[in-house]
Every structure is written in C-alpha cells, then in structure tokens.
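Okay, so here's just one chain, in structure tokens, the form predicted on its own.
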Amino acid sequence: MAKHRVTLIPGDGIGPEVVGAARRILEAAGVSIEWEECQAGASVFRKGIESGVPAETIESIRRTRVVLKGPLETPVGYGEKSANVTLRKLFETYANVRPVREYPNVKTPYSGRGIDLVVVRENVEDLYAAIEYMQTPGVAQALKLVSRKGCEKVVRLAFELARAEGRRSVHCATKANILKLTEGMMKRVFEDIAQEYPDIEAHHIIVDNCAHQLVKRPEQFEVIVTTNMNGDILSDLTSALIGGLGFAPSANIGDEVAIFEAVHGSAPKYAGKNVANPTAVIGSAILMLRYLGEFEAAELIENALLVTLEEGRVLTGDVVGYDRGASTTAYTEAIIANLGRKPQTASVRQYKPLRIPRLRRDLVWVQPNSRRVIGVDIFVETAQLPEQLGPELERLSQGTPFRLKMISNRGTKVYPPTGAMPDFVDHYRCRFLLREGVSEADEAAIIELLRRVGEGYRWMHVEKLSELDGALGFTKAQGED
C-alpha cells in the first residue's frame, strides 16, 4: 500500500472528535497516510484572518492535494464568509458529491425502500459566488452566475460517476422554467453532454418536482446533478431520508484538489462530550480512499461500518437517544473490532476508478458568430411612482439613440401600465432599446444616456442588452411584450 500525504483539518466543535475517530479507523485498517494537521474556521477567524483559512493551510493543500476535514463554524448573517466555501473555491473543487444510502438499524419513514443515490452539486458558481450589493438602502441584489464551462465540468463528472459506480441513470434538476438563461444553461449543457453517454439514461426534471419526488419516491433516483443552491437544498433533503446529517459524507472534487468532509455543523453544544456520531466523517474518509485508489481499504471499512450498524449493539445517541447511546469512542472501537467482517443484509456497491474529466483551460468557451448591443437596462433608485418616472425618462432620453421600452419593479412591468396592481419599492429597472433605424449602440451613446438619467436620478447599475447570433441575450419582465 502506497503512503499518501493528506492535509487534516480537525475543525471546530465536535470536529476533532469525529475526525479523530475516522483517523483511528483508517490507521487500524492499515492505510498508510502521512497527515499534515492544519487549522481553519473559528480559531482562525479569532486571529483576525477574515477568510478563516491561514496561509500555512493553503500551502499544505497545495502540497498534498487531498484534504480530510471536520466541520467549521461560520458567522451567520454578518461578518466573514464561510471558510468551508472559501476552501472549495480557492482550489476550484467544482463538484460536491453527496451520496446517501439506507443504513441498517437507522430507522426512518423510508426504511426498506432501498434508497441509494448521489447528489452531484456544482460547487463554485451560482448564488454561492456571493456577489451581493445593497442597490438601495432597502433593496439587496445577488448575482447568479452560471457558466457553460462550469456546467460542463460538473455534468461530465456526474455521468462519469454513474459509470464508475455502475449506475444506470442521471437526472438534471433545474429551475429552467423560470430562470431560462442561468438554470437554462445547465439544462442545455446536460442535454448536449448526455448524447456522449448513451449507456446512461438522462432525464431533466424541474427542481421543485425533484424535491417532491424525493419525498414521494426517492428510490427512483440514482444520480442527481444540479446547480449550486439547488444542490445545497436537495442534498440536505436526501440526507434526512436516511437518518440525517450524521450519516451524510461528501467529497469536493476538482481537477487538482479533493476535499472530503462531513456536511453537518460543528454542533458546539455536544463538543467535548464524546457523544457525536462520526459516521459522516468516516464515510467521507471512505470516499477519500476510493479517490486515492485504495478500493480494498475503502471496502474493508465500509463493511465494518455496516456490520456495526447491522448488529445494532453499539449505536450513537442520534439514532437511539442520547440517554442510552454509545459514546463516539465506543462506536469507533466497535467498527475497528469489525474490520474484516462482512454484513449479512446490507451490501457494498462495486466501484471502479472515477475518471475526472479533463477539459480545456481556455477562458472563452462560447464564441458567437454575431453579436450586437441593442439597448441597456439602467437600474435607478427613486421614490417616484411609475407614472411619474416614465414620462421623465422619456424626456431625458430625447435626442439619444435610445427609447424607453418599459420600466419594471421587482421583475414586473409597471410602465407603460398593464392594469397590474403591484406593491412598489424604490428600485426600478428601466429598459432602453435602440430607436428605429439605429443598428447598434456604441459606448459614447450609452455613456451619454447614463449622464442624462443621472441628472435626474440616482442610478446604481447598468446592463448592456445584447443580441447573440440573432437571439436575445436577456429575459423580459413579467408582463413585457
């Protein structure tokens, strides 16, 4: 067995206990690992490092390229960004892989249904880019960024995962019926790439229906690939089907680095009490072993875990109640004692090496044959009602190549009036299109329009409206013709 170098981040709260349990089991199984123990999370935030990830941890990961980590605390609703997300984004671990399966003696309303699926979540784009602005004092904006390149990487990995695990189908869950450009990008890429995997059934499903179907008949799914925010929600839902986050391992896979972690929180109220369930981190370590090519060791540990659960004599408090649950230490020792045994009822899937897709690294992935700017959206802050704002913007734009097409408020067209009865906020999108006979907007014309609008209004954001290969590169407001 080769010796592997792995960065070990114990984490916060119960992290050191559950990570320590996984480490003991790996060592008992004879896996040869040289650990580089590093810090991230709460202790680092307290030192004033706003990312929560110190330079020495980054350097260790650059050396080892593999990380096993515990949960990290993250400030909620204020302060610094999540150190978990920072680690994923720093090393472009673009796919979050969340397997869930039914475990013996972990009773849920779904016991006996044979749940065995994987959620593959895009991991660095979408709303998790966390690009946010206060556009007015009372209106916040977040940019949802979805790229062709990002979609292709995670979709290809989902199909490769299905092949490596002997799975027959992949579902792509999107909200493309509403977000036709961003979520629609994922749907279109999925449908393109699915043609390259004729051995795998490919299905698109609207994400809310996917959530509905996961609760109603989860056994129909094998692999679900989706965008970042959707995946965050669906993967936690799937974990609840099989016993909760204490049984939810994950892998963050990139071209160069892989980070393996439990997805549960740091649970500070249980820290130091030796009662935490380490199964999720143990499962993450099993995923790590497969990534490292140690398939025999991974199967050895997974079998021992299943035997321990199957016998049911040593179960943690989240399964049987904390008044009579086994300690973290006792549970860990039971798994170690069961190394070499195989379960009687539960089975371990046969795995092949996962082929990580290697895609081209150039920045430009889509090059249209033709493109032109046909207008601009200018976002303005004002307390005026649409019937006051509209005529004034029409006056300000006179003599420019642009005409006011419409004004929307929170995505609904409010000028010219449609008969709708919306409630207004002080944040308007004002859409200007080129006048008849003008072929394209140049920079000088856009700047002049902004100058004129700025004479009367505080504007905070502008978007060019493009036509790409004859198709509109923007969506319409509700009620806009």
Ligand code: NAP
Contents of the next structure:
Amino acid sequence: MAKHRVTLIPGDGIGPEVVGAARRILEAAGVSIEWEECQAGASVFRKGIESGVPAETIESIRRTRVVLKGPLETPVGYGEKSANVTLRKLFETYANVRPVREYPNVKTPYSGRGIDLVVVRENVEDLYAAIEYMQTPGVAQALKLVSRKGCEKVVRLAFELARAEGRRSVHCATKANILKLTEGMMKRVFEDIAQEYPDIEAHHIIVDNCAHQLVKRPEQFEVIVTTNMNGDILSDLTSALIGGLGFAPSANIGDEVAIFEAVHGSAPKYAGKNVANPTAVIGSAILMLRYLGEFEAAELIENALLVTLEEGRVLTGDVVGYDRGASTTAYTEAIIANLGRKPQTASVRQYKPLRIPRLRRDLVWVQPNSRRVIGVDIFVETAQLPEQLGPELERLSQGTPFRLKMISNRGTKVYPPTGAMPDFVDHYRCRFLLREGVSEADEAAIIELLRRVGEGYRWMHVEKLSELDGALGFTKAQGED
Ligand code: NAP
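Please could you give me the other form, the form predicted in complex with the named molecule, since above is the form predicted on its own?
What follows is the entire complex, opening with the chain shown before.
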C-alpha cells in the first residue's frame, strides 16, 4: 500500500475526540498515512490570525492536497468569516458531497425503508459568495451569483459520482420556476450535461417539492445535485432522516484538493466528555480512503462499523440515550475489534474510482454572438409613492434616449398602476428602456440619464439591461408585460 500524506486538523469542541477516533481506526486497519497535524479554528482566531487558518496549515494542504478535519468554531469577537468557508474557498472545493444511508439499530421513523442517497451541493457560489449591501438604511440586498462553469463542474461531478457508485438516477433540485436566470442556469446546464450520461436517469425537481418528497418517500432518491443554499438546507434534512448529525459525513471536492469532514459542528456541550458519536467523521475518513483509491481499507472499516451497529451492544448516547450510551473511545474500540468481520444484514455498496471532471482552469469568458444594451434599471431611495415618483422620472428622462417602462417595489410592478396593493418600502427599481427607433444606448447616454435621475433622487444601484443572442438578459417584474 502506498503511503499517503494527509493534513489532519483536529478542530474545536468535540473535534479532537471524534477525529482522534477516526485516526485510530484508520491506523488499526493498517492504512499507511503520514499525518501532518495542523491547526485551524478557534485557537488560531484567538492568536489574532483573522482568517482562522494559519499559513503553515495552508502550506500543508498545498503539499498533501487531502485533509481530514474536525469542526471549526468562529469565536465571538474574533474575525467575521468562518474558517471552514475560508478553507473551502481557498482551495475551490466546488462540490460538497453528503451521503446518507440507513444504519442498523439506529431507529428513525424511516427505518426499514433503505434510505441510501447523496446530496451533491455546489459549494462556493450562490448566496454564499456573501456579497451583501444595505441598499437603503431599511433594505438589505444579497447577490446570488451562479456561473455556468460552476454549475457545469458540480453537475458533472454528480453524474460521475452516480457512475462510480453504481447509482441509476440523478435529480437536480432548483427553484428555476421563480429564479429563472440563476437557478434556471443550474437546470439548463443539468439538462445539457444529462445528454452525455445516457446510462443515468436525469430528473429535474423543484426544490420545495424535493424537500416534501424527501420527507414523504426518501427512498426514491439516489443522487440530488443542487445549488449551494438549497443543498445546505436539504442535506441537513437528509442527515436527520437517518439518525442525525452524528451519522452524516461529507467530502468537499475540488480539482486539486479534497477536504473530508463531518457535517456537524463542534457540539460544545459534549466537548471533552468522551460521549460524542464519531461515526460522521469515521464515514468521512471512509470517503477519503475511496478518494485515495484505498477501496479495500474503506470496505474493511465500513464493514466493521456496520457490524458494531448491527450487534448493537456498544452504541453512543445520541442513539440509546446519554445515561446508557457508550463512550466515544469504547465505541471506537468496538469498531477496531470488529475489523475483518462482515455484517449479517447491512451491506456495503460496490465503488469504482470517482473520475473528477477536469474543466478548463483558465478564466472562461462566455461570449454571445450578439449583445445589445436595451435599457437600464436604476434603483432609487425615496419616501414618495409611485404616483409621484413615476411622473417625476418621466419628466427627468425627457430628451434622453430612454423612456420609463415601469417601476417596481420589491419585485412587483407598481407604476404605471396595475391595481396591485403592495406595502411600499423606500426602495424602487425604475426600469428605463430605449425609446422607439433608438437601437442601442451608449455609455454617455446612460451616465446622462443617471445624472438627471440623481438631480431628483438618491440612487444606489444601476444595472444595464442587455439582450444576449436575442434573448432578454434580465427578468421581468411581477405584473410587467
Ligand atoms: P453542532 O455542533 O452540529 O451541534 C448541534 C447538535 O447536534 C448537538 O447539540 C447535538 O445534538 C448534535 N450533534 C452534533 N454532532 C454530534 C455528534 N458527533 N454526536 C452526537 N451528537 C451530535 O451545531 P451548533 O451547535 O449549531 O454549532 C456549534 C459550533 O460548530 C458553532 O461554532 C458552529 O459555527 C460550528 N460549526 C462548524 C461546522 C464545521 O466545522 N464544518 C459545521 C457546523 C457548525 P443534541 O443537542 O440533540 O444532543
């Protein structure tokens, strides 16, 4: 067996106990790993390192390219950004893979139904770019950024994962019915890429129905690929279906680096008590072994885990209650003692190597055949009602190439009046389109319009409205024709 180098981050709270358990089991299974133990999280923030991730840890990950980590805390008053998110972003681990399966003797309302599915969550884009602005003192905005390249990477990974794990279907869960451009991008990319995988069934599902179906009939799903925010929520739901966070492993996969960790956090109330369930980190270590090509060792450990649960003599407090649960170490030792045994009823899936899709690493500039600016949205802050604002903007835009098409308030058209009865806030989107006979707006015309609007109003945000290959590159307001 080749020797692998792995960066080991024990983490905070219960982290050192559960990561320590996984390490002991890997060593007992004879896996040859040279660990580079590194720090990140609370202790690092307290030293005054703002990111929570010191340079030595980054250096180690650049060397090893593989990380097994415990949960990290961001202590109150130290830095604003989570060290977890920093690690995921630094190494562009674009896919968060969260498998869940039914375990023997872990009783849930779903026991006996054979839940065995994977949520593949896009891991770096979407609202988690966390680009936020106070548009007015009373209205906040977050940018939801979704790229074709980002969707393509995660969707390809989901199909490759289905193939590697012998799964027959992939569902793509989006909110494309409402967010036609961002969530719609994921749906369109999924439908394109599905053509390249004729051996796998591909289904699109609206994310809210996906949540509903997961609670009603989770066994219908094998792989669910989804955008970041959807995936965050759905994957906590799927963890709960099989017994909770103590059983939910994950892998953060990128082109160059993979980070394996439990879905759970540092569970501070159990820290240092030797009672936490280490299964989620052990499961993450099993995912890591398969990533490293150590299929036999992965199966050996997964079998020992299943035997331990099947026998049910040594189970942790989250399963049987903390008054009679086994300690983390007793449970770990039981798994070690069961190495080499096979479970009676539960079984281990057969895995093939996961082919990580390789997309171009250079900057991708997606160029349309034609592009035309046909208008501009100017966002203004005012206490006026639309019936005052509309005529005033019409007056200010006279003599420019633009006419006021409509005004919306939180996405609903309010001018010209539609009969809607919205509750107004001080934040309006004012949509100007080119007047009849004007084919394109130049920068000077947009700046002149902005200057004129600025004479009467405080504007805080501007968007060009483009037509890309003849299709509108923006959505219409509710009620806009
Ligand atoms: P948490 O640490 O996941 O704990 C929530 C609850 O889940 C615990 O109180 C416990 O439930 C149960 N639980 C989690 N892990 C368990 C285990 N191994 N064994 C048994 N039960 C377990 O979530 P949190 O309390 O919201 O977060 C605590 C800290 O962790 C925060 O600072 C957060 O930012 C951080 N965090 C880090 C990561 C990461 O590093 N990836 C992820 C999430 C959160 P009961 O109370 O029902 O027993």
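It should be emphasised that the depicted structure is a prediction, and the values quoted were computed from it without experimental measurement. Basically, rigid core = biggest C-alpha set you can superpose within 1.5 Å across the two forms. Positions refer to the first chain, counted from 1.
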Take the rigid core as the frame of reference and indicate whether the C-alpha of residue 47 shifts by 2 Å or more between the two forms.
yes
